[in-house]
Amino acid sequence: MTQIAPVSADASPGTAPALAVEHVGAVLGGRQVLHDVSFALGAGELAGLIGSNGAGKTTLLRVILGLQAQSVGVVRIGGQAPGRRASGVGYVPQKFELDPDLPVRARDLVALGIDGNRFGIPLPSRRRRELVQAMLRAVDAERFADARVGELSGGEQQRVLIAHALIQRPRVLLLDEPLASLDLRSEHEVVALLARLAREQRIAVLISAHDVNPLLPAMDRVVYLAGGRAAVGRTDEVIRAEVLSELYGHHVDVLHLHGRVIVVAGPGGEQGSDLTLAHAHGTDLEVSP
């Protein structure tokens, strides 16, 4: 599969991009699960990496974090290749159930983002503080940084589990499904909260997600996964008939419908996203009303 825009501009010459996947495959149970997979993310970048149920959108972000051997091609983390579990990568991921009873507040949650790993209880310290508070800060929770965790709503969930992800500073960070049972306006807020993390911190973001729509007004740029091939450059570059038809293999069809563009991928392919765009100068593309 062609790839449009393989390496991030935001990477200047003779710096490492945060993160670059490098003609990676993955097999599972004896199935090609991922095939010559590239791209790249430079610091304070975000990509939407889109695709349906069974696309590898999660062995792909498993393989990046370590926990996922690749069959050929190389994963490196700001020109590094990671160890068995990827260091400087945050992950927030897709099912985290957390019980309405649990007696742990959203700052504690925060906090094991630091030591978790480590037997013992933490000692308390002034640092330590200011780290989860800085971080709630960073992600708007400050506001119920004391309420249990269970008991917060699905997009105030999601800001605890971001600063969690994020307390160790990692270069890059990872979102599997992180808009999944979100409704409209916590979608909306959850993919903003990111965009600025992104540009703030100077980390790259690849969040996971069937639906782009959410995604649209942040992303800039989209991998587009399907049987295990990735499409990726820009949101205009990538969602086109011959793009798509090409990585489907075999014919797709991009509808322009009322301001929408609707991909159907087709009878003996997978089930195509159906997703909206705005018609808008340049590449700006912000979601319709």
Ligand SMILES: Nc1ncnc2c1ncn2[C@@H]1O[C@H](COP(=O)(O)OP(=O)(O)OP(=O)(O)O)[C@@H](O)[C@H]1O
Second form
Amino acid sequence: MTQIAPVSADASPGTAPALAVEHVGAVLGGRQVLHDVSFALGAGELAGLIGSNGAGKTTLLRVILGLQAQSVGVVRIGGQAPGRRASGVGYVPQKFELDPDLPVRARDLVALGIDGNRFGIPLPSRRRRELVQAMLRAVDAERFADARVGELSGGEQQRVLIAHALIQRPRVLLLDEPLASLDLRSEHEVVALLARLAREQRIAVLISAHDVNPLLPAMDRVVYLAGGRAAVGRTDEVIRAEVLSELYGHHVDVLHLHGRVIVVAGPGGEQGSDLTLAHAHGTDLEVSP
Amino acid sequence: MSSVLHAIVEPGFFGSAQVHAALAITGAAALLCGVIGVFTVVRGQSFAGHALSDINATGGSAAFLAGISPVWGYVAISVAAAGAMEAIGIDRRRGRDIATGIVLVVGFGLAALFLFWDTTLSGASNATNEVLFGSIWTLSPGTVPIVIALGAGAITLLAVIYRPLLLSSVSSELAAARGVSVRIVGALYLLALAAAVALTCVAIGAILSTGLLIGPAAGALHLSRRPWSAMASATAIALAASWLGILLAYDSYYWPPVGNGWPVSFFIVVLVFLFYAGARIRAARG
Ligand SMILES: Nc1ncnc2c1ncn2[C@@H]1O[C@H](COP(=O)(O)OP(=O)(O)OP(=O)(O)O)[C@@H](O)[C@H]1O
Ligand SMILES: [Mg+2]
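Coords for the form predicted together with the named molecule, given the form predicted on its own:
Then the entire complex follows, led off by the chain already shown.
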């Protein structure tokens, strides 16, 4: 398995973490989707937000963005007082459809990341153009910069959306299931890109996924969601039978197979639970030749 | 040479005050439709735009009953209908289409009644034709400045909300994450759309005004990859169709039945269709 080099959130004492989530809870449709979730991420750290379908990954990301109604708790960006909505946080939403005839090129979408929230018509500016070009280069998207975004492949769209989110130089980058619907190669490329961006640009990156494996080589920390609660820590601290059994409220086994991790409901666990399906399925596909 | 010109442009075209008014009004409508139509198509709201246009028949026919200029009827009903659509919630797609459809049908029912009263009670015998298919040759002189002001106001509004509107049209989630008030931007866009359909109704009537709103924009999406050039192409198509349509309608006074011009709106929508088809063919050829 690839080396994990954890960068501690409080490596430099005195500086606030890039992202601090404190006692966050959320109720949706009368159900407690998140309960007392707390964790912190330092600049340059990359963390996985792992959980099966409906675990509350999207909800937690929306709380961090300040978009989730009916949530409690505190979210600080760079130690800043909470409540400053969406400032300093870049976001790549869970997969959405872009029509192929949408008259917006990749570079237009990236430019909207600079000032898409401002009123008035943008004046053509050289600085702006160069900034967009530099960002496209950083995510290796120059090749298709002039294509319509809706015509790009899933992996290419992810790069453009990452550039859109990063061009305003946020301290924190949130990505909601960016690896869904990518093939293995694009998956590796996107994870490697995010790890590089986190390191080079000193950004805290939080990536949601239902499978932990693609993120293993790059992940400094993991936030594992189940039953509304979160287990947080280094990968080897969290992805353990004792910790996850406690979180799920029933026995689970953590198997290591060819450098991959498989989480399955143990003998006492509910057969066919979400958990078994989500993880065993994802892994089966990749282990079999 | 001049005889060739005469064959195309019948005498008196450029000197006629009616022609000037018609060119000004369709020009304003085409410019506004070209710009806003691109957003309407991109947002997948063609049906809402269509309903908003059609329901102007209710406003126009009511204005005839009240004895005021139909322009005010169009503006009032467009803004009211846009407000209703905003209240229903434009984002819940299926619910929106159903609610829009039902409101539209009720509006048409009312229009049928009002037009019946217009022609029987108030003796406005031409009301049906004017409301449904436009009345570009018989406008009262006061209409032109109203239409121009309305068009200028709507274009200014669109220029102000341009970036947030474009971003939320691409993805409301991206826009919300960027701090855009998606709801407010959507409501302002609907207001501009209401103005656009109201003044298009003056030009070509309630039934056909969608043609100018959707057709040029849909054609432009086949020709352009960028937002600006899509709006420019849509405006160019809308303007060309409108002004050529007016020219042909003017010429048609000399066509059978001589002395009765063919309807302007007919020419305009046919030309819009031809441009649209041309754009599709061009795009298909690569
Ligand atoms: N608007 C809503 N009203 C009621 N319940 C909701 C709403 N949105 C989400 N939920 C519920 O909240 C729970 C968490 O949803 P969330 O979208 O955060 O899960 P997720 O981890 O992102 O799942 P997925 O992997 O499928 O994207 C789910 O059980 C979902 O049904
Ligand atoms: Mg989700």
